[in-house]
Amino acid sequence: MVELLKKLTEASGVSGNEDEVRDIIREEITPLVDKIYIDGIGNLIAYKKGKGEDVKKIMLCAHMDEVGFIITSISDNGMLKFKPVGGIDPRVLISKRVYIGKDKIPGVLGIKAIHLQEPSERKNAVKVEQMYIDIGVSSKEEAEKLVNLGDYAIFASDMVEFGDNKIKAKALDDRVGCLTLIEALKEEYDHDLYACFTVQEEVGLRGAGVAAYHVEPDIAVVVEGTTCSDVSGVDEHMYSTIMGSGPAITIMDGSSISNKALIEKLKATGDAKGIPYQIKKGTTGGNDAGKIHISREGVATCVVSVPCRYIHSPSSVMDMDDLKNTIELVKEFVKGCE
């Protein structure tokens, strides 16, 4: 699980290109379900028949796109200028590596020294028009050699085990969703299973909304990476989720308000089997539950997270018991529907 995690994280996915991601999974799961077919905008959607006889569509979502950037000019000094794609704080991205393209160029995010500065730009925030990428070279006519207008960069951050059964990668949200659901299909379930891996989540919650008006689903689980603020200057009232308790399930955030009926029954399995699990405090964000519950004529839809530090960043910090949790509880919870 562990060594999937890793080639998932480290895989390239930013929103509209998530190509390298989708192969993997592909790979991973062609064995395990009935069917796969990737549709218009790029979801891959994989079915397990059913053994029951009264069969319901159930439907497990997980994005594979994640935050990063895309090159909008090059400076004839060779240095890239570029766009965020999805939500990113400028504060975390001076000085940190990227990958650049699918030859994976390496780059350096940087801005003027700080010599260089005036006493009142030291004191603001820096803005991202102000950043560019340094690839190495010293022209243009060298950069264009590398690197095409339109390339996309990610963050160059490998995963590490790390500290009391702790991961630190990138793009936890949400390869720890495609992970879940990977091992989902791994078992037999009464009911028809759609696996949808959607893409850009991040830029709109644009592909789920496309898969669940074709799936169809009588019930809906979104399974996410999402905020854990358990860290010192946080009071802890305002803890949106603990690492180590378990997988989040959300009642309501920016996007859904998930039903009240599969939040019970999601609580249910967990004290029946034994699963640790807690609510999710916060009300903020949002995921693809946002596009998928208002499909057609309506879904019941509910959200399981895994806590995760740091997220949209290049070092995202999770439990490894807390994913091993969700994916127990996601399991059990459809083993149970009736």
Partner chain sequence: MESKDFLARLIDIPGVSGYEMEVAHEVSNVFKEYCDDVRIDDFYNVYGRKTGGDLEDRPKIMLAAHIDEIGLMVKDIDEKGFIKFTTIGGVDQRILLSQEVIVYGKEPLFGVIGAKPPHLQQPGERGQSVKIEDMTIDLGLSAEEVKELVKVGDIITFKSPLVSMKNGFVNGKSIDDRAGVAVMLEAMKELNRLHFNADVYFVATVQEEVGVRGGTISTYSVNPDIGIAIDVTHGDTPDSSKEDTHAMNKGPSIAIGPNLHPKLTKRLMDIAKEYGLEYQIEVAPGPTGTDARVMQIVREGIPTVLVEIPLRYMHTTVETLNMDNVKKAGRIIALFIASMEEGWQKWLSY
Second form
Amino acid sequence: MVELLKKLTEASGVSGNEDEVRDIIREEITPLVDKIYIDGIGNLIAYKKGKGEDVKKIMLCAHMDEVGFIITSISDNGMLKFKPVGGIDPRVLISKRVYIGKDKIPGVLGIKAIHLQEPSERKNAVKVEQMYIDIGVSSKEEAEKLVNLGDYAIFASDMVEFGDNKIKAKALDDRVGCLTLIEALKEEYDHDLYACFTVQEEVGLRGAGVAAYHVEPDIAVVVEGTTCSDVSGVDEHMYSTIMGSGPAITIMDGSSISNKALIEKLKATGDAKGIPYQIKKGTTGGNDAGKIHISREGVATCVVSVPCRYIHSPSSVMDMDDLKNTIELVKEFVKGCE
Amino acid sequence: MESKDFLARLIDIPGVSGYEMEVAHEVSNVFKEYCDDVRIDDFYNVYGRKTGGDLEDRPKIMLAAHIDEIGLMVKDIDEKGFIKFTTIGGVDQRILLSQEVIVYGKEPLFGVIGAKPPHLQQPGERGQSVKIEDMTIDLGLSAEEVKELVKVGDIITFKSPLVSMKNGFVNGKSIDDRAGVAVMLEAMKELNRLHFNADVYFVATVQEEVGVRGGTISTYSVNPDIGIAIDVTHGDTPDSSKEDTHAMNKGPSIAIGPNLHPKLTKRLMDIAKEYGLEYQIEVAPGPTGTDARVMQIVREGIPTVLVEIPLRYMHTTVETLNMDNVKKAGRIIALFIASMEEGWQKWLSY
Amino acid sequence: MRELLAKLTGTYGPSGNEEEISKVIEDEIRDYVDEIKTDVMGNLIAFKKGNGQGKRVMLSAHMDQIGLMVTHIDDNGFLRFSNVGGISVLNTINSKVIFKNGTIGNVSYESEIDNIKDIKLNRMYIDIGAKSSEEASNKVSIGDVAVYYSPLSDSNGRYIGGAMDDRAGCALLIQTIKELEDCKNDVYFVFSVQEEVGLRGAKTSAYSINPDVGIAVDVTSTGDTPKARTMAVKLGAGPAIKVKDGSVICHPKVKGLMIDRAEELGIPYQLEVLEWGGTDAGAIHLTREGVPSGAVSVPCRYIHSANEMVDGADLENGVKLLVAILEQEIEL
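Since the one above is the form predicted alone, can you give the form predicted in complex with the partner chain too?
Everything in the complex follows now, all chains and molecules, and the chain you saw is the first one.
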């Protein structure tokens, strides 16, 4: 499982360019499902027929895309200008490595040396408009041979196992969800399962509504990597989730209010199977549930998340047990659906 | 009809978002000359259909350009008969002072936008732009006459006809995005000269400026296999960065980014290259501010591309554009449509 | 109408927790409609059949209200919260709030804050009088939602209370259901959920009803208080026929039809241009291939506070206007 997580998190999948992730998932799940469909926006929808009678449609949803960059112009000296795709705090960008395009051209986001700065300059955050990516060429012509306008770039960040059962990687949001869905597809269920690996969540939940419209599910479970602010200097009431305390169940966020019966069902499943869980405290942000639950005539929807510190950065951190427990909770939930 | 004459006719007709009926009728009349059939829906979206070829599973292609324009609306009438107004769509308050407008009350009424005169202002106020709250429209009528002719909710447009400039440039109001409708006209004319296999829906959409609303419902209605949005993008000016703008004389722009289908977009560029038609690239890091934003996510998802015409001074009364780009865009789109052959579905795969 | 309004505004029902208010409304209208059901989102949908010659009309008033959701219970029993819908700091300081189980508390803020502008919701808390975390946890859990506690009061023919937004609209719909007798149109009365968090209930119910015409019934702001932002709507000058707000530009023909009906019957009305905000019509009109939509608004002062004020005559005239719109043929 750790190898697959490594493969998934290191793959390139900025919103709108999820091909690499989609290919990995397609290969993993092909033996596990009855049908795979890729729709007009790039969502991968896997169907696994239920074994029971009087089956319902259960949609599991995780997004394949991650935040990253897109190249918008090339300067005369060969430096690349870019814009962020999805929500990135520009303050994490300086002195980081990136890979650009299909060929993963390596580049760096540098800044003029401290010696050359006025002390006052260091007080101000650098704006994205001032930044550039250096790929080691010295002219526009040279750069154009390697990079096209519109090429996507990702953080260069290997997955690392460290500390006490912890994982550092980029794109844990939401490759943890993708992994959960892949693992869930390994079991047999009474009900029809639709595992939807969606695109473009990070730029406005754009894939999920389209997938839900196609599937027309009775129930939907969104599996996410969510914010976790249980760190130094934060008041306890501001914690969104706590790392190591199990999967987080959402009551409400900026995009949806979870179906109450499903929340109770998730809690009951956790209690019955001895799987730890927590209630997510923060109510900001949003995820694919926002589009799924208002699809067509409405869909009973809930959200289960793996707590991830430093989300949307090259070094997100999570606890492996939280992921394992998330997988268990989702599997048992689907098994327990009547 | 020449697209410049068409554009000149369109921009003189009021079509503030939500109130596009008149401009829709004019568009419909012109579309009728070039399409197999034309209909107008409840929201005044105009659909012109043009069918070509005998391929059985030919694609259904929808083009969209919006006919609505930014404008103003009567919010209140004060005791002296001055009109307080609000904006419909994104209007920069700094363009408003001294602007000529038409208030569509019981009859069209000419007026000007004024504010407290400079000699009554506090020192220091001149450094700040005048707020819309502090402006009023003067119809030159008595309070009684204004109250008789005008009511809260009446729409207001800017008065600014099309003016020809050097080198095929034109300026005027609401060229955003009636130039896009002119691109559709060019594409129709071009298709008349080409053999093509497709059901093409030319849709003049409404309410784009207030949240891409007409595009949402019209795409649901057509449910096409392929979407082509046509809009304007920013032309280069000395006060904006090169990265965010486009040259006025290097052809239309084709957009790349998450909002657009990668393979179809590449196909569109390849077609342009094949026929030696100039184009520029616009990189859009997220959902674009065009009909493509919604077209892509209607129903089960529509593979969508976006063609844009560089336009300077967007959302002012002197929007400036090069008509040559309108012709080129129409031609690229028509050739793209005509390139659809058996097995076209492969261009939509991921 | 007063009793009905008192009952509706006194019933608990923040967004996502509309079960109780839905039950109260259902009891009110059950005997007056042909069909009634609750959908998967919790929308209460009542159907009144016409004579088969008219249109399918959807009316929508939202039954949810804004609230404060508990996110954390601290060691001393104070509750931290976040907003459900548009809760403003200013309107909430030292407001009394009530939970579903009747637990009442006061809302205050960290007293070290000097500048009122620095107060954010995450620096505020609810005090339910608990002396410890345990005592608080016996009454309230994380995820529970409180609403303003504000029983209805009368003053000069005007009513002051909580949740007028949009129980005033619900009252209009209920009264319209009761008074509507001979109707040409098939009318779906939707008491929608989750309007305050993004017009969500109206979106799914409109998709399922697929109406020819949509009409939202909600409250709107007024411009008649001291130094108010310019707005031509006044309290007591009649129901407002909406021209636009942030979510919808009302269909000119629906708007025109409302004006015609009001003028024919001499019902006082005013025209509403709202520069912000939104209502269920915003979701309804973009459903499927588009639904021509409009809105009838109840003028209301101090919206989204514990003390929203509406005028009794506006409510009566609002019902008259809705009945007049529905009884006649609707030509677009």
